[in-house]
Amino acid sequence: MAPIEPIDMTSPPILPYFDFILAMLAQANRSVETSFGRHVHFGFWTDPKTATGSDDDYARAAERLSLELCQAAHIASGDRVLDAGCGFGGTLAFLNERHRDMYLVGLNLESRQLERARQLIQPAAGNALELHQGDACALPFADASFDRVLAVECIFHFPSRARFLGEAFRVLRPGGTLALSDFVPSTLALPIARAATEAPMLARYQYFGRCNIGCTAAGYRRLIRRVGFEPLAERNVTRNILPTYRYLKGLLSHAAAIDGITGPVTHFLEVLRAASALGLLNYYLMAFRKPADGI
């Protein structure tokens, strides 16, 4: 496949949550460096009961959540993988450092992390490695362009799920897979989570950027019918992530506050964990497959 060249975006994300793990990795704090300079997404227990809280058992079990995902969508040597929604490439490193013969993709609508991405990622031999700028929801790539398409804790950043799985539909080749993580909320909890995370009142909570946590595991089944995707894994792993929170947790409130969200964001970290506890947010790892006849 030719180079694609990058498409310039007037109108970044407004993520506060990365401007403050970008203004720690500035400082070179070893915690944030630790458990955030590669992955930037939540850490996977096989058991939650060994979880430390130390930096370095954050970021193993960050790595083991890019593991699990890897596993749903079966990518193996030799595959072409995107990734949308990249950050920093930590998933892509991971594939990197354990495949062979792979052309890896990594897409992020904001510059900065891309750019620490080209920093950290340097593809083995026999690898190929490209990193665009671009939307989850436009993919500038071809028809059956990839086998493998993964969207690791992002799809609820973007403008619309149902956009982005037919984008995904599209781009892979017949039999692809397509994996993703997100949160889910229970239909009980459907309107707070609304709420919580849209409500411009709340603004000041929206420490991870405005989201969309707005799809139930029944309506991402319904999604998936409608696209024409077929359904591989649906897994709530809630339990296995909850000792993210408690790390989190920590360590914001060991951190100078960035405009007066790290305060109010412990709280709100707070009253996550327990609706997650209580399975009124879930976690979820998600597979789907493009029909082998799919065009």
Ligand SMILES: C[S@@+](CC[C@H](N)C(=O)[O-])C[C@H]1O[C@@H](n2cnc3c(N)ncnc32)[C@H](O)[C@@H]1O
Given for the second form:
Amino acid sequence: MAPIEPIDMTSPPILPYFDFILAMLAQANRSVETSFGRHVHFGFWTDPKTATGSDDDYARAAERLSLELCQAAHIASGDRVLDAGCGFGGTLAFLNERHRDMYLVGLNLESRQLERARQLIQPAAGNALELHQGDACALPFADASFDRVLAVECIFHFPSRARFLGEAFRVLRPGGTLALSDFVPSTLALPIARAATEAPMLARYQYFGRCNIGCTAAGYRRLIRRVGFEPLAERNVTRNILPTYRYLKGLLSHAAAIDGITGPVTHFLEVLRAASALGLLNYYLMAFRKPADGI
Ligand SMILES: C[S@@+](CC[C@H](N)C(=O)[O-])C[C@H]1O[C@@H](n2cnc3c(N)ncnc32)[C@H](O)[C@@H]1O
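Same protein, different condition: the form predicted on its own was shown, now please give the form predicted in complex with this ligand.
Full complex below, order starting with the chain above.
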């Protein structure tokens, strides 16, 4: 049988899209502030036909994606929650605004993003907040120290899915849950997805940094079984996130040209949108549970 996780990306990621977002935020760009000032992830529209393309509509849809994942993880007041790859801390801010007596922990590789998260989130209602700089594949936390772990649209950047899942399992208490979102290729598209992950010729499109999009839904099921998780939820929500591509295209067309990459990135987004519409590259929300007797 082919290995489940053949692509292990070892060097730290360079994410030019965060340079762009941070530069736009520094210039007080209102569109970027509204759509990506809090969450840096795709929008989720319960009814995609209602998407308007406006900044506010996008911000609501991005908030909705956080809600869907928090619900998938069964997060409730009083929980100890780790958000791995927390970005600007939007999902932690969302939890802080809705729950009480939470122990909220964000971990991210990049200090600039954590700095913004520190400014965005003022812990309220008995909630405590900690932000750590670090790698999601080597979590600096004790075994069984969390009730919930989230990884919102970031696992494809991590050096290894298998290592992150193993680390999430370790830091969860027995009965604890992990929820994540990821780009998941169909089995038919897997060879292309793996080639796209590795191809140096795609370097000029790597505005989105190093992305491993080479794990199918079946690959995930094998991976989580191997780690010891039980499946809790698996939803292909591709149709719910599709309006994101139109919004991103509009945003880029109004942005100042980014050193020769605005054009290729716009084309790349078209390819991703078409692949998603055809069911070749899907967007999944998934949740897993560490068995109650898991150690
Ligand atoms: C698409 S953004 C999502 C950010 C955030 N989860 C959100 O939903 O707004 C991907 C994030 O993964 C982070 N990241 C990439 N590799 C990482 C790693 N090995 N460990 C921790 N964070 C990482 C990036 O810095 C970035 O913040």
